[in-house]
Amino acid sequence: MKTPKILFYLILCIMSGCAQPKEKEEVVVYSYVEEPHSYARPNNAFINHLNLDISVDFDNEIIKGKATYDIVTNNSTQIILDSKHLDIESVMADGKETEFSLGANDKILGQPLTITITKDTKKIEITYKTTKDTEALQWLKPEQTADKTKPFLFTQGQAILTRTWIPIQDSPQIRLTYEANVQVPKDLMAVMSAENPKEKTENGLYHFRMKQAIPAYLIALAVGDLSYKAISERTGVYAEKSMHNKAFDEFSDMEKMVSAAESLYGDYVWEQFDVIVLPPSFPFGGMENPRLTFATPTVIAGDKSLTSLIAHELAHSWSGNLVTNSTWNDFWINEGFTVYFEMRIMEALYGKEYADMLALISRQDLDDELTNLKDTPNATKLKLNLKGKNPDDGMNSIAYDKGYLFLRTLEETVGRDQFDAFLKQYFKEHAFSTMTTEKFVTYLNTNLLEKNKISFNTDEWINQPGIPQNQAVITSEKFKNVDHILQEFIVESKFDKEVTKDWTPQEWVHFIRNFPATMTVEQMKTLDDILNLTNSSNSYIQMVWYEQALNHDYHGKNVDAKIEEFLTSVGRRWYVETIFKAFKRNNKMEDALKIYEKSRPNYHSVTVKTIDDLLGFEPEEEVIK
């Protein structure tokens, strides 16, 4: 057989060591998009790995070390995190000091840290320590706990604060494993959105290992007099000595929980879903932090009544956790989808009525949410545009309620199965992975509308104001009943205890919201006397009656002093800000503002910084600076 004539002089070429041509080498392009809130140029260069070795001090309230990063340079001679209000001490590039800067300080974003680097460069390690000013850490003292023997410190990373305590490339398109070691006082527990100890060490150091990509909003540490309690192999609560029993009960239903929403969408890929129950001041109903979501003790009502929260922040284990917003424009993608899903487990778990009930108690919520932005009604789309702005002002209703309809107006327009194996589809495709809406879009036209020749006004619905014609249509027989009810107390003023004694906290709540504006004191007290609900023990009812003992002037039964003690014992910004709003809108600023003064010290920044701008607010010592 011959050899071919190419071969042969290969072959000889090889023999004879003739200069082999080089491979270029392979340029690695990034197509990370622009992202307003954060000062990171990541297609210049990235963080993807964090190693986080810190002290957390109670009596001076700081938290001090090292963060350690593994980046890709991509050939740039420098990177760029975002800091707030912390104390940068060195940066090291590889082992060596190198030189770094802070630029121009931005009330929102902080400022940039500017680090040099060369193209080889794989680590930089950052020494810092955190200042009275950080904005996601809030120190309590013991009497501001459950137990109120020990002190507690958690954190609050969303939307953009985890720049607050850690140097970091703060945008959630920019995902990054982490480990970490935190040394915290013998008789305390540390936990994090990671692999977290079960009980306490002898020594009060812990060692955390999150070994999947992560944005860094969702990097999250707590510390306190904590336990835990399992409740399946891959469930369970931590929460103080005084808390531990009513949560266990409260959460037990939190497998099931997991396993209904893996039969809708695919594996839980986090491992274990727990819960800590975090004291009164935390800001938000819960916290999708992975692995550990942090959650507010006033879902705790005796009854499971208000665990949809508990079913909200498992869906963001999907939605939001997995497949994430790239930017805060973006939000309704974690929001919208979060809501739907939720509403999907809930329904799996008790039932298409329940279910509804919660839909319509969101759809009232969108409504709202409507007349508040009424002046504003660019604010009401979907798609944002939060350059310049807090991206806190986006986390609406809008993102969560109008989201959600979309999606389920979608699913009743294309059928629940073909959604359901488009959603699956999705979260599988995109797994630790950001979705800005118009990749979402694109996704949608090719995966689910075009494949199925349906036409459907997407950008209508995102893009533009306001909702659109075809929307889902919500109803329930149970909210009818009590519309009846409420309508005949209304007219006669008597009114049958008889008639609630089966109703559920959603029935309760869509009552009491739905008082006409004529409604007078006489019937106020008619049906405080009948109800007791200046006294509820439910955290959700108690917010509605409470606004509405102010919209109609009522102050029976020392309504006044209570809702002061909701005020200055609950931090929750949406139960806090319902009630201001309240005051405000009824012209009662001087009790409102005597109120806050008491109160604030209790609040985390995040409501903080939503009560001031509310009621005008400027705390004495901010005004001398």
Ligand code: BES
The other form holds:
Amino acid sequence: MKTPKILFYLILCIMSGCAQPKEKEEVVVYSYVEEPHSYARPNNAFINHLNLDISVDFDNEIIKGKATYDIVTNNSTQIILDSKHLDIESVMADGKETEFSLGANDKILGQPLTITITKDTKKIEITYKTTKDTEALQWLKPEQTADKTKPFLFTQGQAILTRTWIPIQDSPQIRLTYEANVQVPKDLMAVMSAENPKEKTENGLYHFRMKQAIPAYLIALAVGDLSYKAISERTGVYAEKSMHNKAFDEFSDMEKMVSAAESLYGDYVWEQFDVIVLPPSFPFGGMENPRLTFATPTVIAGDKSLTSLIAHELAHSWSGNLVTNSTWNDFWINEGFTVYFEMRIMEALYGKEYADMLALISRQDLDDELTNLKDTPNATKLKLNLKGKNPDDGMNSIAYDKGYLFLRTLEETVGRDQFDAFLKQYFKEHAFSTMTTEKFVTYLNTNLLEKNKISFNTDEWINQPGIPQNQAVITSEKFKNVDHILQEFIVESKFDKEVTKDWTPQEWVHFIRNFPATMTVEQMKTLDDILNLTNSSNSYIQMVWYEQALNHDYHGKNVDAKIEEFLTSVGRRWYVETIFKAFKRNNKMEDALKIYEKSRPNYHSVTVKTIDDLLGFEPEEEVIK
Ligand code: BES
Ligand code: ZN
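Compare with the form predicted alone: the form predicted in complex with this ligand:
Below, the chain from earlier opens the complete complex, with every other chain and molecule after it.
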């Protein structure tokens, strides 16, 4: 967006209730920037509270019910919501049936749902059903779960999928509180990004309340044979039975993470921080749904070695959920800050040496992404232009890793104490509101750079492709040692397993992903014979090793079957995409397509879409599940 059109809208905060409850009445100016991914026109009318009354029908794989909204209007005679693949039955305005229309369907955005109101309308009520094309939902058969006895359902809202299961104003700029009554089969438990039950109810009816205002992409629901185990008073895990003990042990540092995060950047305001371990087809590592992070079971390595992911989702409780990117063009405002914060939490818990290994992995991810994007340099800018694109396609790891490097470079330039004080104030001042890249730059200039008379090439970092010269240099003695051992192996064929006995999975990942292109099949075999990497139980090591097996045409220890097993059981997009890319890069498309035909039915729609595009796969009948 070159010249964002700022629209000012004056309302009484007390009337709208769309921000945090304030102690006294005050006038707040809400400004909405142009929104490329929502049909909502909040300056005319917006929603600020949702009451959801739905039932979850596993037999027909639909959610049906009513969504009732409190609305605030500015003399408007219509309100526009986003809707995609929904069956809208009827709409009422203040208890009376009213007219509505669904506009033309855009493949990415769905349809505008325009509802006739009067300037005095306070509530609208929509009766609707989801359809088989609803992209947010994944309905799982018992075989696809950990316990293999009961079905499971979860939603994924980010970036613009909430509109596929609830008609809503699906813009990160519009925040709402919500309540929900959710009816599920009696033997299952429902949980949401809200105050959650700790036990199953007798009749399968669950009531939820989210009293803090959140954007629509953070509304989430999961239904399954779940139970809860507390770690501390405000942290705990939801999981299926067979995962419970493992999850509890893996995440036992969660309270320490929350405390460390609070010491850095201010109070945790969401009261509860729980994690739900989802079935392996969950398309992300983690998703920061407020009060209840959704997580992949692949994070459970047995030794807490991948729990920086939990620190990451926790960090979003500040960067993302409290201070939210205004549009998906500002995605780095969510993810760059979160990676920075994640590293700081990890440093507080496990020390600088550990955090710097993570930072160096991010640094290498950044180099890899810059190589991937060498023909589309605009995609390497922090501020994106995703208009007309599916945000899901345009969001790459630049937001994460370049965003991180930018903030780390800033930290090293101004000094940690100053930077921490600045960030703490940033979160405090902008809590429960949204942030554009431009607004952040102004805030940074005023409150950190000009104040301390520091000159910094912020514009280059944000609006230019690639990485500026003045970048923080991250080093790790541990990784240097790994480089040395790899070098010795390649040059002198020397390898002593003893020296690797204390290696963390991060060192293994660094070792494996830096194999030179000239690595021979014999060398791969030698390593696998000594280290048995093909049979690693750490999902991250599996991913990088399988990628190298494909790069180097290694077929020992039945690794091909292992790769197939991995791809058909895990749906985490990053893992699956990395491996399918390796098939493609190494001209093994036939093998890839053979596996994909089997694994595709196990994937959530976001993974399906990515891999369909990558492999040029066209399903015979378009049933995205
Ligand atoms: N919010 C993201 C996941 C996401 C991003 C969903 C964009 C949809 C659109 C989440 O916080 C995240 O970044 N997850 C990462 C893990 C993290 C440790 C980098 C993931 O899933 O890999
Ligand atoms: Zn994130």
